[in-house]
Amino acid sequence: MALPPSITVAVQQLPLESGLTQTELFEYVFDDTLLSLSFVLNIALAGITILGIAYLGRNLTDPRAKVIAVSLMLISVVSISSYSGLTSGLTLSVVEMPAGHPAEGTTTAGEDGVLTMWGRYLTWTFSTPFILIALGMIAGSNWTKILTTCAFTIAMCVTGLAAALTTSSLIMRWWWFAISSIFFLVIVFVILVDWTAEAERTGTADLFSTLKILTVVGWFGYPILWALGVEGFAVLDVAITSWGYSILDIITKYIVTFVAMFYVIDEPRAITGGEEYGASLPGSRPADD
């Protein structure tokens, strides 16, 4: 059945539907060194990162350990999707510009518009839950607070792909940002203020403090390389722009994630939860995995 014009001509001006093909877009990525290198070298530390909490983790017993354990090794499975999608150009599009942007009138490859790696907000959407998981577990906080960070990361991966793929308004694009930079904030504060105090209580002081220090100085890095990138004023160009993002995914979460898992790994009584952990009912036992 044949779709009504006005929603066939709707799906056409969709922002991620660009001139270049898939192959096309493969091939503009490997025919810059610069840009394919920031993808490819995140495939491979994703992988290893993978590897490396299986080897690690595999004498684990606690399951309140094991929980944690499952949501660093989930960051890096994310990641190496996301990147292989970025990479065989699956999650990469040719976006025109709005009018008074800096890159306005900016050819890629033939086509009118800036490549926008629309694919990283997907990285971000499903990895950062993850590291809030992981970061609330270790801080001891409730799993409301956890559960409402994640909440909030989501709606501020989403907004900021509002951001990138808005080309209507210049001034609708910078809305998007700063709403999304608005959710970030909320995060941030969550981080620093409750879960700091918390892991004060629980006696996870000196790892956390660690933790959220490369966590919070690494995503204050994203805004700031989202606004100096081709998205934002176009100081940078798009392969310094996605080193600069590819260089912040290291430290945020392969680097935070060995930080984490070192420590894990002895079960310390701070980070265990006792057999009766994850148990739905009280006096019950999780069954073993």
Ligand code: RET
Contents of the next structure:
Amino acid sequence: MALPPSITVAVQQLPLESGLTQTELFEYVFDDTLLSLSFVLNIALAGITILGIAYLGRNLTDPRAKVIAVSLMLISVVSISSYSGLTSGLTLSVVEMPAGHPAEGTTTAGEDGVLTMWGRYLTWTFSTPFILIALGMIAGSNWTKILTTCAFTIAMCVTGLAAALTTSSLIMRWWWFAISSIFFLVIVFVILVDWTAEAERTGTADLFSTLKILTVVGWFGYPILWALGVEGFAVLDVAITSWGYSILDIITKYIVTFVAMFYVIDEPRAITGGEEYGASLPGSRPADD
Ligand code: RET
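Output the form predicted in complex with retinal next; the form predicted alone has already been displayed.
Below: every chain and molecule of the assembly, starting with the one above.
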């Protein structure tokens, strides 16, 4: 059944309506071996990480150590889903850049626009909070600060998604980028100032400083890559940009996870909370172990 003209026009104006079908996007990805490998490698690594945590954490008894392990596992649970979305073409679109953009007039698989991996920005909204919960707990921070960083990372990712999908104006794309970067700096400040001092008091300073360097240096790579990639100044092509993100993901997710996990499995006093930690009733104990 044909849609009324007004609805057809409205659908065509949606930024996610790329004109390419999901099958065409799927085939486009697999025609580009470099691009498809950048997705498939991460599916494999996320799977290995999930299994690795399950194995390493099998003897954990302390509820606080377990929360950290579960939080670390959820980073990869989100990641395997995120990369499956990209691989299948579900979370990819060809988006036309606004006037004045360096990639204006580019075509992808015969369609006007550049390949936008918007699923990445969307799923970071769900993965980055788990990184921050694990880091904040290792530093021994309080829930006010941990949840503040989670809220700011969600704001950072959603505004980053807006930057990638804004097609009306070049200035508005960079405006979204600017506010996303401000939210990012709030997180960096909490990590470098508050959590560094707290980790010192908690007794996790050594581990925290390794995690902090991997996280802060790694996270700065994302906006730099956005600015250099097809969505920003278009200095790097799509496959290279995608590999850039995939490599950053390896550092900020899987390496961070294993570094943290090897510390957590010994259940040192600095990160344990005792058997009543997080109990919903005084005196209650979980029955699963
Ligand atoms: C964007 C573009 C807008 C400005 C900024 C960005 C920052 C993104 C970051 C992403 C981190 C992602 C991680 C994912 C792991 O699953 C959205 C690229 C500041 C810091 C760690």
